[in-house]
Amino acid sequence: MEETITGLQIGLDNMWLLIAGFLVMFMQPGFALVEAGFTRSKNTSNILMKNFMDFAIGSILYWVIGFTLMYGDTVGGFIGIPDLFFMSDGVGENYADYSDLFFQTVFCATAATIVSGAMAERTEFKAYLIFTIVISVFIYPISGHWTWGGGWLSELGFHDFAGSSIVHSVGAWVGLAGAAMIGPRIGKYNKKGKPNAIPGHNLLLGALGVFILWFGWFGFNPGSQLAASGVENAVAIGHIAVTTNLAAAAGAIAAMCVSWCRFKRPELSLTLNGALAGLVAITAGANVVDPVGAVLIGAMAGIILPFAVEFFDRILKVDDPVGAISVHGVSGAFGTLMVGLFSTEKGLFYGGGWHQLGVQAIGVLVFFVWAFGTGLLLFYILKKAKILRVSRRVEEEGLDIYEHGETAYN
């Protein structure tokens, strides 16, 4: 009977690993529609084509190194001894090791997609897919390891629930670095260096791409509980949520309500990507925050969302088509810091000290040095190397033509 019962909650515990890992996967043509409708139509199938290749190359160079490097024995807490292609028909104490293996291979595919909308619209197909490589096997499994891997950040007691520095800062970061060498699109700013709005050519599709996205996200965030045998996960899994949908509900509201002051109009790009600020700053604690902590950190993501955008805009002077940088990079710092303030367990505001909030300082410090000074030296060199930004006559007629071939609209 003790058999039976240890058997049948390692298979519900691997059936909802799976079930959550294939909505992780579903988001993947979430960002391909957020990111093609909110860049213009002439760029279409090469949004789509770069959104489709990240993740297909990703799963392959993630089975044959990347896993390892992030979940392998540690070396000095920085990096998991690798071992190529993994290959394992174990059970660990919750589910198969391969099942293991495709919830964090969606994860990393997420990771390099969002690179993908930061430098939109510019980019030569064949660096981006160098970048896939670079990311997938190099930057995203080796800063992995130092949290989810056992290294030194989480010796420290960092805390990153479902990854908004892990996956979506570290993502964002590198998208900085490569819209800051990339430089801005063509018409972007006027002579006196003041922006021009480059409206995206179909909002549908951004909006569509949105709701997918907060779907997706009740398999990013309840999936990394791990298990859902037994009271305590059932009940993680719901609390978890719970609080993912109403971050995202706040920062869609929040970012609103600013926009309606500062514009005179409720805006709805901003409203979109308001509730992916919501998302991506709750991610790093929904696990350990109460219902109004995550309206609270959501709300506050969604504020701080619109000026994220003109700042990197106006003062920075960084073209990000779709606000992936903002969005991903800011929202994921900032969630990751509201773990040591509204944390039930060791937050500032629950009686725990300041401890809590210098480590995930720390983490958020450490994840943008890393991830904004290797693809800043990843997209160095591919600008020298001349292969990182089209022509200006491709970058004027389009990407689709010249890179592939086809468009998306005939």
Given for the second form:
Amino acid sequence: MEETITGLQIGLDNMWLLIAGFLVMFMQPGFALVEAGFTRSKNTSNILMKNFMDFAIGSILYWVIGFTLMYGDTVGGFIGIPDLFFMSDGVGENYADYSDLFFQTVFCATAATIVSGAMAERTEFKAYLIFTIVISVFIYPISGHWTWGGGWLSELGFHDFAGSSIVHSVGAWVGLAGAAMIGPRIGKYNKKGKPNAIPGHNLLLGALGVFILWFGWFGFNPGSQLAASGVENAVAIGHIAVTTNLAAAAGAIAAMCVSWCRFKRPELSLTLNGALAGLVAITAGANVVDPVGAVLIGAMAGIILPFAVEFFDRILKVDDPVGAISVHGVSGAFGTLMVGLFSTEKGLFYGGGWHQLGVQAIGVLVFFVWAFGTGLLLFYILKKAKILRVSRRVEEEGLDIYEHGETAYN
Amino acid sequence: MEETITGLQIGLDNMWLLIAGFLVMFMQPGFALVEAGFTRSKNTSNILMKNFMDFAIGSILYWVIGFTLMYGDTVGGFIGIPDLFFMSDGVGENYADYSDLFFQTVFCATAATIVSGAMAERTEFKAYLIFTIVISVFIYPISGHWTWGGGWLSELGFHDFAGSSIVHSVGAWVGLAGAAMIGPRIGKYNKKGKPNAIPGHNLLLGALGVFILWFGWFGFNPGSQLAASGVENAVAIGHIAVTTNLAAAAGAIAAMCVSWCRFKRPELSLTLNGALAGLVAITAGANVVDPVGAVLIGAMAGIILPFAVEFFDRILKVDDPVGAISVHGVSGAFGTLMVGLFSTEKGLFYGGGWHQLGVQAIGVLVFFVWAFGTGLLLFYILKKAKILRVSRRVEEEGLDIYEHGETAYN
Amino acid sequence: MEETITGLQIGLDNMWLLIAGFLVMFMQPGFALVEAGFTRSKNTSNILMKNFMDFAIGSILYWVIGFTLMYGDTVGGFIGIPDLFFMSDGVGENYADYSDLFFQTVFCATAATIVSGAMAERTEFKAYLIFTIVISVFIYPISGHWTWGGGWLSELGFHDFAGSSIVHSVGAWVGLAGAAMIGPRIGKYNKKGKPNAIPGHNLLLGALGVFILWFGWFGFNPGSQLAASGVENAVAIGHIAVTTNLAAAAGAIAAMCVSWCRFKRPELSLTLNGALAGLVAITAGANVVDPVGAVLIGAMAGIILPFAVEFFDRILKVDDPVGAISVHGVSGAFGTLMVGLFSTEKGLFYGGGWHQLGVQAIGVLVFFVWAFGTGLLLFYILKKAKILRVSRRVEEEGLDIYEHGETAYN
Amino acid sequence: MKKIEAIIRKTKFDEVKEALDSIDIEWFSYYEVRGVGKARQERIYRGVMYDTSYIERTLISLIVRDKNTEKTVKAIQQAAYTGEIGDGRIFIISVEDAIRIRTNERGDIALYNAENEK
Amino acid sequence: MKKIEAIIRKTKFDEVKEALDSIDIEWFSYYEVRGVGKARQERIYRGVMYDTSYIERTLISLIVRDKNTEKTVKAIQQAAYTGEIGDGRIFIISVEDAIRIRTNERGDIALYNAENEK
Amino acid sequence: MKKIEAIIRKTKFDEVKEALDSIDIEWFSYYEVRGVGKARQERIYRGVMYDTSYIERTLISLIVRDKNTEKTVKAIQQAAYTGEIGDGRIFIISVEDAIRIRTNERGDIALYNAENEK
Ligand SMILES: Nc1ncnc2c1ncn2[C@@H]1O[C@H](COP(=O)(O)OP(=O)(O)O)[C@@H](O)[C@H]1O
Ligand SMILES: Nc1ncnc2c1ncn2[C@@H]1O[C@H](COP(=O)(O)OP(=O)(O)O)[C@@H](O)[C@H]1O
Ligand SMILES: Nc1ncnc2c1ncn2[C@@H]1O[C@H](COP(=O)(O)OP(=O)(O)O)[C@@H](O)[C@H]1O
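Alternative state: the form predicted in complex with another copy of the chain, after the form predicted on its own:
Full complex below, order starting with the chain above.
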């Protein structure tokens, strides 16, 4: 009977992990729709292809090596010992090893897909495949090992519950390196260096994508509890669902208010981005902040977002067609930091002192240096190899026709 | 061990509630797509913005006050004692308090979103925000308290399992008040008062929305069992899934047949509405009617629907662009009544006598008076304040450009 | 207490089955989007209508008779004893009878929906309704009985875990019969018999559909384990989720590579079909092949796919607008066969000898003969009755206007 | 025969159509064009404000017999008028010949039923 | 030079294109227009029946040298013909000059390769 | 008055617009057309390779006073030029009259502010 009960508990936790994984997998079409909707119709096939391939390639490679590199026995806290072609019909304390692999795979794919948004509409498809590979087998698993793999950052006490930094920022900082290296789209800046608006071709699909992401996030965050059985876990996942939802809502409302104040109109595209910013920001602390903290974190992320977008657009002149760098990078870093303030256990505002905030700051920095650094190197090589950017003509007439021979709309 | 078992049971029920809640949350893009698809492309950004905001604002406000107003300790069966900024890491018999909050929040957002459909394409965005607030903190929680909160209607024996009346009708009757008060869209009626067709701009998206709603309804109805553990609950949620699905199918088929008979062609837009009508109608009795009853209720809802649409369109001349009043209001009321006939426990057709039917009728009436009444008052004030309807020019050229400065398609 | 534990186990398995069923139900919009996206905009309403109706009619009829015909007590292993209007509040070892009905219903609807893809853009709506009925109450339940119903094929040791043959091939072979009988669309072949490309009108929606199908497949395959409690089931469903995902990924990558080699460009439409081919192929053996086997099966399915498409297009000159015959028929048969090679228990490559392969081949053949045979008969009758194909004018100007009086885009 | 090309506000289309109908001009073609000019609309996109350089307009193209030219122009001008900037323009171009595909009739007669009169 | 504007059924486009091809007219432009006229299509939407006031048509616009006008008109007329109401019309308008952007050639010569002949 | 119809590459539109702006031609209309011709694009769809028979182009339609015709043509020709096959063509058609709907002015004066000068 003891055994039956263990079987039930494992059955329950395992099922939770898988269903959460399915939801995270479903974020892929969400990303695809956001990206496609926020760009021009002449590049839609290309964007879909990229999103398809990053999930497909990521799934294969993360199984081949990424997973064990990230979660294998640690070598000094810096890297896991890889074990090729992971295969194990074993079961851990809460779930089957394969369920674990699946859940981690979909997280890896999320990181890879973020990059593509920042570099949309001008990157060669080949280059895209190459950097997807590098991210899936190298950049993401290694820094992932430092935290979730039990490496040195987790030793320090760094708290990033579901991956504000580990997943989102990493993707975004690589994207920042890429977008900076590849340069802006033709026509993005006029002769005086002022940015032009290049409106997305279908905001409805963009909005559908954001809704899908919001939905999938209930796998991303509550799923990261990795268990559902027992009162404690039950309370935890309910808590996380609430904080996640409130932060997203607050982010959307805050971004809308900002756009209303600054541009006299409540703007859809910023509001959509605001909801995502709230979601990314809460991801680090969803389990340790209370609802009030969640609303505040979400709202601040939503307020910061438009300024971050402008900062990259106008000051740094990095052309990020879908705002991925601001949404995932800035918000991710911000959310990670906020754990140091709002964590009900160790946060500054709850009497936890400065320690946690310091650790969070270190983490944020480490991820920036790692992801932006390796990203720069990677894209520098691709640029030198002349396979980073499509030719002027291809960019002007659309990547769909030249790179794929197929337009999305006929 | 006793404890472990309780932990498992709570884990299971809690997980069920959360997953069901996720599915209900996912109905939001369903509603957004139906509304956007059934209206004109010049107002798409506006509709998306509205749907986004009602979910975001509803999520925040229901947490701030709505939840406890609805489920707090009752004051004479009429209202709960509110407790601001709900926060509790407690756990009930079946699920965590936060899971409960989450599940109830997404129901509230459903009610709010229905209103916007009936008033689409001519309402000022500001007015929309205001009535979303009023519905989320006042209209829905209070009448919700009368039933689900343990108030006087539930004392009477009123049965509305998952909210045919409590959620859907309430939303629709407020929408009816709004649509009547704001008047028809320009061009909806010709000089002789005959209605013109104003076809939706993208029925494909409308159909996708209906499919998503159908999917989400498996969270709405089976989830309302609020538990999944134990043989009894297992049978119940299986039962509810079947009745829900059959009613939707019957509604779609019936509406198609009606359109085929009357217009010589099986019509997509009516069929889509028919499926929704079946879903709304079964919601009240999903757990107490058998499959035959479900098919009959769904089919009748599907048959009534086209006539209801015509009634509002031609006789009352209330312009409801997406048919929300017929789908949610008429079908919701109809389904609530049908519990009195088809309930296998207490229904007239199953030997239960007239009592239940009477109680259901009272309930239907009460919800109509409450929601339509408060709705009228609300919209009367907004109208007097001159912030209900956009100017002629804005309506003609599209709300997207003037209200949001952003068109959905570029 | 014994009882409580059984209640928990049933609660868990029952919940798993239902959630998996919801995911499979959600494949319906996936199919609808793929079909609509891969065809021309003038037939979009028609395609949506067909997909709606096959799910609605299938749901009703499978409940009325199909379910018991398939799973009722067997008559010599060939057919179940039907029991009209299935109604049972009973519970089996793992789940409620109604949950079972629901889960099986959504599988039946999948088979029916596949047919419509192969015959899109030229079939009369009436004919479509008729063959949906025949498939739901006759073709699918009977051959289903032979295997899942415990009939003669299952006695033989035929292994088709989640329905590569039972569901997908059956639908596709009926579709093949239909597409052959109805003939190609006007303009598909030029005077010299060379096929013309008739590009789909919205590949973005097609891609969204494929993503949704991929997501839904996590209900289709892991759900077919029919249980989630206990270590064994936990490992199994984790395993199945991984093999399913890897095969899909491999299929997409392989199809992309083929198109890159042959046409010098990585093509979106083939890649999308490749992912589906991988999914269909792994469905038969998802629980008995290991990840390496899954990648190989998926990759081969992805490689075969473009050639299968060409074979039907150029050699047989069967016009299959969405590639349903290749994706579901060829891949389904292929995947069924591969169980004989890659099954870690009985497969040839794993030392299991030739036996299983032989049995699989028999199964593949049986399903082809049954589905293609009954399909031919069915469509022959419809053709003679002159209700199979729309008139030239209707086909040229679009089925939406003439058959439904409603265009999808306005 | 004259070709009348009227570039009007999209929102005025129904009124113009009715006006044409009332003078028995029942045949015409129209399509959407984008008008570049001084009338602009302010837009925002992800925090960048910009002016659309174009405004969507409807172009009505209509071939009439010479004697109907003036009344047609007048009807359009009156129906499309709002008085605000952006009402549009009407251009008149001479047409040499017209052929009705169904009957192969040429010249004015090809427009007859198009103007619904003898 | 003449401009030939042919408003035809959408479904006849491929045939017209082939017909033009066979008389060596390989260059032309076309776009979708909506034709208002007597031919209507009955539609329903959520239970309201209505007639579309327009039918979607294809407008072919084609500039040819004077001497090719007649044969072009004939080719279009024959290929677009069905005999049922709604076959459309062809209009001929005089063109003063043509410039080929790539070569800056003017006049008939700018149409030469457009008609694929010396 | 002349009507100038320029069929140009879609990607050259912004440059042409600027060129027109710089010679004070601030009013024009444009729309998308499909150009059939020798320039083709290779496409694939589900394993079938085919050539698009058309290429999407932008048609600029612009009515100017006679004296501005030449400079307008020149501006467009230079801005739309790439030297590769497919640069497009410009056609000039005579216009009889123009009416400004808002003011009911006719003739050259209806184009005045369109060319932003006295
Ligand atoms: N010379 C022209 N050539 C082509 N189109 C023109 C011309 N002048 C005006 N238009 C069209 O008419 C529309 C503008 O009319 P407009 O000049 O704004 O009216 P108003 O006379 O009231 O100022 C423009 O958007 C453009 O589409
Ligand atoms: N005078 C006209 N001006 C502009 N377009 C016209 C005119 N007459 C006909 N058309 C176009 O041609 C199409 C109709 O041709 P139609 O008159 O129906 O053919 P038929 O001669 O067979 O009756 C209309 O839809 C409209 O687009
Ligand atoms: N005679 C014509 N009538 C109408 N459109 C034409 C004509 N000739 C060319 N075009 C348009 O111009 C475009 C092609 O210009 P093109 O001939 O390719 O340039 P180039 O002179 O460099 O070869 C075609 O796609 C078509 O849209």
